[in-house]
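Take a look at this single chain in structure tokens; it is the form predicted on its own.
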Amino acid sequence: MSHRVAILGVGMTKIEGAKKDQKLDDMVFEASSKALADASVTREGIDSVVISGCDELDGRCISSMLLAMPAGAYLKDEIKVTDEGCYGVILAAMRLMTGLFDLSLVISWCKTSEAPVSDVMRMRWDPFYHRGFGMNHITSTALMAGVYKSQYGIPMDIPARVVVKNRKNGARNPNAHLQRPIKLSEVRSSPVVSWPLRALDCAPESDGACALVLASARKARELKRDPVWLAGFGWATDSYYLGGRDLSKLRSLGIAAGMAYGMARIKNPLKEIDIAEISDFSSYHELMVYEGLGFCRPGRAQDLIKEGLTDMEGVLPVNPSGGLLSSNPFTASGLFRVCEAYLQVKGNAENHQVQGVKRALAHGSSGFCAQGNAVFILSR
């Protein structure tokens, strides 16, 4: 049994508003052909599919029962995971690491334009605790960003400029959802959608698909490709009860770090990582996310955007994407991120292409404030 995992290609559709011409059908078959190009492997050769769905958003029950087919998953080993598509990832890296399957196609889709995204995550609280309040992944993430902001102090300019960054790298990305830059002004005058959140605070709403292919290193020699391996991965999930969590903290983060940098042997985070895709489901959340990961100390986030260290230039890059601001195809967004890892490490990102990546870090998130985390280690 072999304990390394190789990525061997991805695919990914442009990121949209609404893709009001494209059924989810043939997104999901569009980027699961994609990977197996970029690969260079056939369907035929795949041995276990990965998929990674909601039934809520999709629209349908059981969904895979429809889109598993243009998943490529037909007469195939196929397994579901109801969460965040990055957690597709783990699940079959650890069937691969089992040794029992050889190649395997992730794959993970959302089409917000067609789902009543805020009535979906208001009815996936807690009937007894939660759902009384009439929260949804808005207001949520606002009560998280406040708790967070009274905590250390943060002043409004600093959210502002992580906005600011972000959709400076969306416009160099042809893939993603907002390619206009915008300025600190207009961040600050974008109405308040819920304190302290303002609009341009927050992640849109995408539609979009991606998917990857993963390898045992057996299959990579075999094929005698020039992957990118897995050096690490990590997951972790907090308390849901909000009352009984620091919201101040992603905790679950810090856990899910802690697993990838062991596995990667990486001691020293801001040093020893290249580039970083994370989800930036609001700003205030990047700059908590950089303290979840451990590039500074609690509350010292701020510093990292004051001295530019995250920026396209600076010692580590954060979100060349353009990050979740740019592009949020929700569920799917965490899949994405390990996807532009990917493309980073290999030297394929194009336009906002990172020089000299040679170790990347891809962060995926879930649940109300961010409840469940995920972190992955792509290396050459």
Contents of the next structure:
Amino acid sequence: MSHRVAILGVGMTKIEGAKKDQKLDDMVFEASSKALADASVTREGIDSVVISGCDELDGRCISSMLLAMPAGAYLKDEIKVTDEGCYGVILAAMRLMTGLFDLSLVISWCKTSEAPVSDVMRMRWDPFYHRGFGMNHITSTALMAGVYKSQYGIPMDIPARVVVKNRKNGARNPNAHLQRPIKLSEVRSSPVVSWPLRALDCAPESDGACALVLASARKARELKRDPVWLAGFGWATDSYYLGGRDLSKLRSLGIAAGMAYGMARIKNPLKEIDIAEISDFSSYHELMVYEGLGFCRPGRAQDLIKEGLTDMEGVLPVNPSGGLLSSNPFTASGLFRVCEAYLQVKGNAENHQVQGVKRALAHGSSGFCAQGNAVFILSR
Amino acid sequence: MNDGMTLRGGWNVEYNYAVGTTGKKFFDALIEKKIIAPKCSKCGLVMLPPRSFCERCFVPAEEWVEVGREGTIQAFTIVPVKFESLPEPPYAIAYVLLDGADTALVNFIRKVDLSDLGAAAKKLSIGKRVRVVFEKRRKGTINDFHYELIETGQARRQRSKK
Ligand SMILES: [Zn+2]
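Could you please show the structure of the form predicted in complex with its partner chain, as a counterpart to the form predicted on its own just displayed?
Once more the chain from above appears, this time first in line as the rest of the complex follows.
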């Protein structure tokens, strides 16, 4: 493909429960500076900046007014995506593909420790038919987990093993929020927060910012870099109304994956992808994502877990970084997945590096019960 | 938190959300103890909550039908812990596919003993039959009714047009 897009570098802050020593703009400056340094480019060289944040969680209107500057956009192009951070990669990549831009910085952040997260999530429901019924990010995800569990008779140990796997991986990632590995019995005995989800089945809430530098193929060649290529990407959205969706599956994810696989010429994802960094809002959700991504037939994600196929030593390690179950800077979590996939392909993931990664998948989603999904394939 | 590292601040903003004529018609019917739903003129989808158009066929939905006052649980959860700005726990909610509708409508499911979560989850399983119970005083809002289990009902699977 002539309009290929390269990733030249990434920058991530440490993900923590509460970053009190940094204001929002400090955190964004740290991530963007690190990404520029990692890509060995300067702010002057950047011709386009795509930022993504959630105003309600930032506690300010049009937060890009404050955050465009620490993102490096002083007297430059800047455009904001008010969606999951990984959608910034889509917008930036398409803009590079037009030939109008050559070097982009994509950044996203979230500081959940400052925000009334549950209240903001409740407000995402319409006020007429949903808002009063006690649905936030956890309880709505629980509705879906219950449907999936009932449809396929998922034994309780299976989601618990997903948590153990991701927390074990997270313990090897010095950047993760939760770095203590946990036992199966701890997951099983953690209190139910919204049936069938227990406290440890759910992703924590974290603070963090991350950024990537993307380049047109022309620019990557000119800079003589050894980049990671964005070999494919796809995205799709489902209905807002959960009552009209089959909550046992992620249809928009299937469409997004089909688009990304088509572009990257992937036929058998389980065999052709070396690692995947996915958005596991809950343990059950990780299972559903396996199916949406076509790693197995519907209802059979439990086999991948039983056989350890997605463990660090498996055929397709999923979430070597620990995933959202270890670190969840909420609306930036998907962009963190893309950064982690980059590190794996580059061979820079240190303690959580999987050997010989040539092709990695990153996944992000947004909306209730993953209404929208985006899939990225990164390769050498 | 007064450790000098955070500054407390907030906003309190009020809105006047337009209900629209489709919503108004639905809410007026609730006052009359009726649940009515728009039907797509092309694919026949009977949609709850009501919408003025079918998002799949992308045509206006102008016909209305009355749906049943009983239905089947499609999804549910029981919330035993307190979340900021959410109702006092414990509470149970369910998406119910009312007889004659094609998409499920969420509401509280009441009069289920939620003290034993495991037992309550069994009682509320997917496929169980529930009835719509209207409140005595109705104001034309979605809270004019809630669901209750039909205790004798056998669990059954009902497929909607999804
Ligand atoms: Zn239709």
